[in-house]
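So this first bit is one chain, no partners, the form predicted on its own, shown in structure tokens.
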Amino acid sequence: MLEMNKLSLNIPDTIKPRVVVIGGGFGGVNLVKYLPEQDFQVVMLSKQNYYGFWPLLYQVATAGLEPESIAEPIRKLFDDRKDFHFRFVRVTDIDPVGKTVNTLIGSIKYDYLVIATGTQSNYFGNKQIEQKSFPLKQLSDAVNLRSQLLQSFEQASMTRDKQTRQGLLNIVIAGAGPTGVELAGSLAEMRQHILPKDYPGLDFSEMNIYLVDGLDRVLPPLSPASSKRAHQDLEKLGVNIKLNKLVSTYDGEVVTFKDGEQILTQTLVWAAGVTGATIEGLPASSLERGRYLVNAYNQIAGFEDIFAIGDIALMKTDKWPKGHPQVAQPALQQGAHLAKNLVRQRKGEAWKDFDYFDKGSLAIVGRARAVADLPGNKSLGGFIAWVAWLFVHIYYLIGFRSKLIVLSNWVYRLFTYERGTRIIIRPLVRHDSKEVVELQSAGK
């Protein structure tokens, strides 16, 4: 690969306003699709090439569906636009004075800036845990976690030490929002209908699965009626749940807790929190919470140019005086409602207030069950709930490919439980084993 010194984000001239656009996901490209193009220049810039359904991560880790199902390449997407300049590369910061946004291989002018890059895993400054454990917030975690699960099963199978065999079969996922819900029921059906099929010399009844949280109950977004019925499911599967149970360390073999309880495990996943991908560049008061302050036109304070769309907004209204929740269709809107504010710009009309519709909230445990908050404070749950889960997830996949390939696995998997990505693909190997260490010591 050439050196960052012979590269350039080579980007044409334009007399067009330019728009450049920092990250993207739900709320990057959602933007993109409702700028006009014959009024906009604009330029995306990712350290990603590729717009991923986030919420089908766990899918991919636990080999439910190809990493490629639930992905598309950013400029597949906007192919058909002459004006439109995607470039793979990292901000390094902004100049707001200079309207210029700096990244490692050169600098752009903008007219109009709009950072949407989402959210990052929070470790809350505890950097052995950020070491040693697996988020599960990006397409390539998603097949570290694959790839780090297949490998305990497969040594798991190849040790006599029982303790040994513990910790590789003990699973300890760190929070039970909606990503630590779905993957712990995954597993668990992974454990009753595949994983006895493969390693047949293996008692998956010594596999535990974990689920712990700080607060009091699971799914804590949703209503308390739904994470009832959602803690009942995952018992019913065998998901050990632990509740107000705090994660102190974790050395890449023990987990402890705050109460000093610990468990053997090779595998801790992280899905306590996150917290937002900022930029430097922008004065510290433009921040809280780790989000940008934004109006309802998602300006950011003390800014006309520069916004802020998606879970990197803080945009604090009466109804939501915390903001808004940091999922998919807020981020969906209010690209939407700002590239439609920026044409009003354009044509000298008023821009208008951002206000977000609720369409609901919606979580799976697996086959047949799930829960669902619906507008008007109702609830579902079971079958009914799974189907709806089933739909709107194949509905915002992007793409005709990868809606048949997700529903044809799903169909598949309706009448066989199988799961045919089971394959290591990319041994993974942490930095700090004895094996990386020795090389290192090696020179190799």
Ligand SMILES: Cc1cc2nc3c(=O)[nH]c(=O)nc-3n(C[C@H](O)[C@H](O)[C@H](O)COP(=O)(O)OP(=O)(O)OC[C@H]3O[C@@H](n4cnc5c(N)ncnc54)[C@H](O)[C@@H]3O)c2cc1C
The other form holds:
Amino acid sequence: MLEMNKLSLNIPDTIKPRVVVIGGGFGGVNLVKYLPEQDFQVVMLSKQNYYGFWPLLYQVATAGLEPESIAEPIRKLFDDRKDFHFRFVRVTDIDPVGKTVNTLIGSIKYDYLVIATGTQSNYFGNKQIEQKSFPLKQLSDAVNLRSQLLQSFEQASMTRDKQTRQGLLNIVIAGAGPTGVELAGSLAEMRQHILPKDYPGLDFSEMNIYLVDGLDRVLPPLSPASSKRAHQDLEKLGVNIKLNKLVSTYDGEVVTFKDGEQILTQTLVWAAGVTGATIEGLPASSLERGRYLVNAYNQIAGFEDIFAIGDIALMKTDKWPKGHPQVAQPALQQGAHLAKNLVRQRKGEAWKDFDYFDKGSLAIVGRARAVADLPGNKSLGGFIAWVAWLFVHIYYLIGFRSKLIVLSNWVYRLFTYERGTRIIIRPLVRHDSKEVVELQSAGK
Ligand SMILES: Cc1cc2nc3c(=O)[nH]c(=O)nc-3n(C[C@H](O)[C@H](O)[C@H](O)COP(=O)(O)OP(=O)(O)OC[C@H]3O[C@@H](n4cnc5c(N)ncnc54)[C@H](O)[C@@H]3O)c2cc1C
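Counterpart to the form predicted on its own, namely the form predicted in complex with the named molecule:
First the chain shown before, then all remaining chains and molecules of the complex.
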């Protein structure tokens, strides 16, 4: 096995100022796009070697899209740049005095440091839920969840025990934000159109999809009108919605709620909250509610040369006193804005304040069912919102290849309901399972 001490970051020194970017998501990648190569050396450090389009992650989990169709290798995005350096590493901590970033394989000095590390799932300190539930934050999560779902259906078809089958067929999604709603809608359509054909021996009226949330409405970030519409659409699809309901424990087989109700399930999807993916090294005073406090230039409080953008940044303004929503647009816009300010600095020009342009919010519930909140307090629903959702997502998907694959998949599905990726590539083995069912050897 390769010894880690044989590796180093291996970045050439130049006379240009070095911008080190931690994170290759929406914010980090857009920042680099707007940084002119002749003015800066750019080093991106990320623990994923790809740029993932998270709004379509639920479609990977529900076998609608291949994982590769919603992601692009970061190296490919910038393969025309000579002084851009990508390193596939996890950053462990920052030394602001020495102007150094430390990683698992070595350190690097920066002139400017941009933290664009986004968020991670928040389990609110519940270790049991963290170990046993399924998060949906990155490609590997979606592939794991897809395997778990398909394995559960396979196993359900191989048991005569009603209670065991019920635990395999019940799916509980904690968190009725956009991820939970979109996942629930997609699973409900799968139950209606795909699964009865794949598993003719199973009775899918036994399959329950529960969407639960501690708040009193689905899609809390959207307007009440959009929430109501999404709620009705989900109910039409047969999703069982439980509001004002908090998960208390989950042992891998039974979800227990704070009010004592219990649901038997092998699959608890955790979409109930996120917290900032912060990095050690900056003072506690620069953090609030898991996000770095930044000024209108995205500078972290107390530092001239360290910035935070996207989900991890908390910029309080009169219009956004609690900070911007943790969605793609603020990350994209802050990345571009910071790059332009760094260019202004090189030219000796004054920096400009960041001003967020809210383009509205969209969520899809199912085929021809979506909701949209538009600027100016207008909301849309149904087919028009669904078409808007399709166009916006194709537009923002990065890379011609991804756009083409996703679009052709959707057109095919529109007419057939078919989902081609119902494949268990690598069976998911839960470390905690009492008994690992070897699917491959079943029937031998
Ligand atoms: C399932 C899902 C669905 C979503 N749907 C929508 C939607 O429909 N519309 C919408 O607007 N927004 C949506 N979002 C939110 C949106 O994706 C985020 O707001 C956006 O990704 C934030 O961008 P970012 O650059 O701040 O962080 P991210 O895009 O999350 O990027 C963070 C990067 O930092 C890297 N990183 C983290 N820690 C380290 C470390 N220690 N060392 C090295 N690298 C590190 C990660 O690997 C990643 O590359 C969704 C998110 C998820 C998870």
